[in-house]
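Just one chain is shown here, as structure tokens, and it is the form predicted on its own.
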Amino acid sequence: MPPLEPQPRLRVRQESPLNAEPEPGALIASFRTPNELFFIRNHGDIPTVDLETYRLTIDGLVESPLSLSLGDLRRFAQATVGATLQCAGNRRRELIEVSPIPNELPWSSEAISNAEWSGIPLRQALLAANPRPEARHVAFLGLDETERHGHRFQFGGSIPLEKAMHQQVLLADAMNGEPLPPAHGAPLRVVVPGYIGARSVKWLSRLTLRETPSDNYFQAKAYRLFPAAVGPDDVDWDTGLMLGEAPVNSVICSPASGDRLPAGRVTVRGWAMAGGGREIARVDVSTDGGGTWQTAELEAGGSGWTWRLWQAPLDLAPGEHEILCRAFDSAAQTQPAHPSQVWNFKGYANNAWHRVRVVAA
């Protein structure tokens, strides 16, 4: 299969692996990202896979091992479900300005989309495989390869079974009424809906039953949250956070920074996400610092598992102005108010208020 090749509106953060995001004003133009339009981010090249030899294996934990082909997954009862993909390491260009973040992708706040999955219940399959009592977390391997501290190995990751039985975690190959696109997982990806992205692998070809997570370097290692007075020299790996559902967000995409506007009523925007199916409650605008805050007006649509847009009219006087944002959720949680308080080595779920500069004449 051949890659996805970036549209224009696409920011090329990495040419090998690919890794881009969307202009911010093109991110928020419609509620579901266009397929052209949707965030990648890949570890390893993106590999070529032979349909007709196809197979995904569910082994581990199980009293009945399976190897399924396309065909036979396609017998299984299908759904579809919204859901929102962020990096880990969305805005981390916010933290690397507090701190520098050597050898990681300087994101902005664009490592996100919003699309509609169909496929699979990955229940079903699991279901069929017929875990065994002890089975805790469900390991999930991609095709794809990569390399390393001199090793070379495929990506993966893991999620609790209890997570896994949720009925909105797919097994898709379909995105937006479409077939999957090569850079985002064909012709399989597991879809884990209020999760970091890096636990929706692409290029799925092994669920792997365990009663501990995934000793993948990208589930042991990698995808972890250390305090700000750990550094790459002195970490110990053991003792970091897994990181799984994501945190509450939000970001302003419309202005953006360094736009010069006409005084008098501007329109704000940006999107709000919150983690683990709980929904975005509230979004708030603050023009003073944080001082005094108005609160905007969410658009329709949007669930626990998708991201809420949202718009917010602020009159600006003649002059300089800084512009932040913050959400709560469902569960009364907020955003700290600046990314100092979320530095991390790996630059990792930054969520502080966002903040953008602007100039009205």
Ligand SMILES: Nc1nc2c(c(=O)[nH]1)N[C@H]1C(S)=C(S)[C@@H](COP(=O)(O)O)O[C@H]1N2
Second form
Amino acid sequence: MPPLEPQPRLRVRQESPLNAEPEPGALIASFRTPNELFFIRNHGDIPTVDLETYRLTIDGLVESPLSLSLGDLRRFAQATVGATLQCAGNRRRELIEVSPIPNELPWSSEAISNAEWSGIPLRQALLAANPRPEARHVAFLGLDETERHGHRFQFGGSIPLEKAMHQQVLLADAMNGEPLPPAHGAPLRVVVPGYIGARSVKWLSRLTLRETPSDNYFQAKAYRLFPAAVGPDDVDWDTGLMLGEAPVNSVICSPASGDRLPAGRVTVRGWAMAGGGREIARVDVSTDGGGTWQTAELEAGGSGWTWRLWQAPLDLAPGEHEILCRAFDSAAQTQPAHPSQVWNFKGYANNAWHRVRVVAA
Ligand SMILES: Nc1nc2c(c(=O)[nH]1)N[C@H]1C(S)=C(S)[C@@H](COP(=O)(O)O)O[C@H]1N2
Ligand SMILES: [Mo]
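Okay, that one was the form predicted on its own. Can I see the form predicted together with the ligand too?
Below is the entire complex, every chain and molecule, led by the chain shown above.
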């Protein structure tokens, strides 16, 4: 494996495999996250890919299986899509404060980033292979390997074929106008806007059309949502909700918990993100535990596939304050008050009201 590039601007949560997230203030400094600040979520080592021999295989329920070189892929019409990726484990730390979640990364609230991706629409590659009528799901396989329960295998997952045929789902080879960096899946990754980050498979080597979702560990077992009463010892893996679209979420990035601020006018800033292409309709902030709410101002820019940055001016009297935020999406869905209401033993999809504690003096 090549030496990892230094990631001085990211907070490393795990060295090997590399997992890192930016500082909250840096995260929302711009609508588009610079590549060197984009969070990194890896389950195995970053693979070394030989660009000469690289092939993308398309097989399974297709009339014309394909094996495409990077040159072949460049002959398809190109597209660019703005999309925010968020790990399903984002904000796990707050769930861990409710009850321990062993063996999972303690993400703070910055396992999310927004970029402009370029490549070819996945639908074009699928249509070129002629899907059979019984195909319902597209399975992705990466070149990286990981180990679970004594087995070594490649990272994978799937999305419904109906989602895969949307124009905004890409096979991306560029990120913010630069070649895709190795940590983000070079030479080719899937970008599935509106879905949990895990479905945007990096170092893509294979697309398989199937009647059923992928049986890869990361689709069949991990990234499922179970009731709070279910634990690792009594889990029936087949019963959990397979995570696809993410729930509406919002976070305060500035000020940060523990900050001491001058009393008076403070501008609270953060991000809000809806799943499944829904838009952010409104963001609210509260300083009285959710008794009353003030509407934040949404910054310009974005679509249902990206986050919205927002800000709200607050007047803070001297003393301790807890500042809360919550968002509503275009389907009028909003966030639960407490992480305990959404706790699950794998620690996914925490979208409780976000809270920061500050002192104004
Ligand atoms: N091949 C492969 N693809 C992968 C992963 C991985 O470990 N291997 N991690 C997934 C997860 S869980 C997330 S959240 C996103 C993160 O993308 P990023 O590292 O570019 O931020 O990649 C996804 N794609
Ligand atoms: Mo993830």
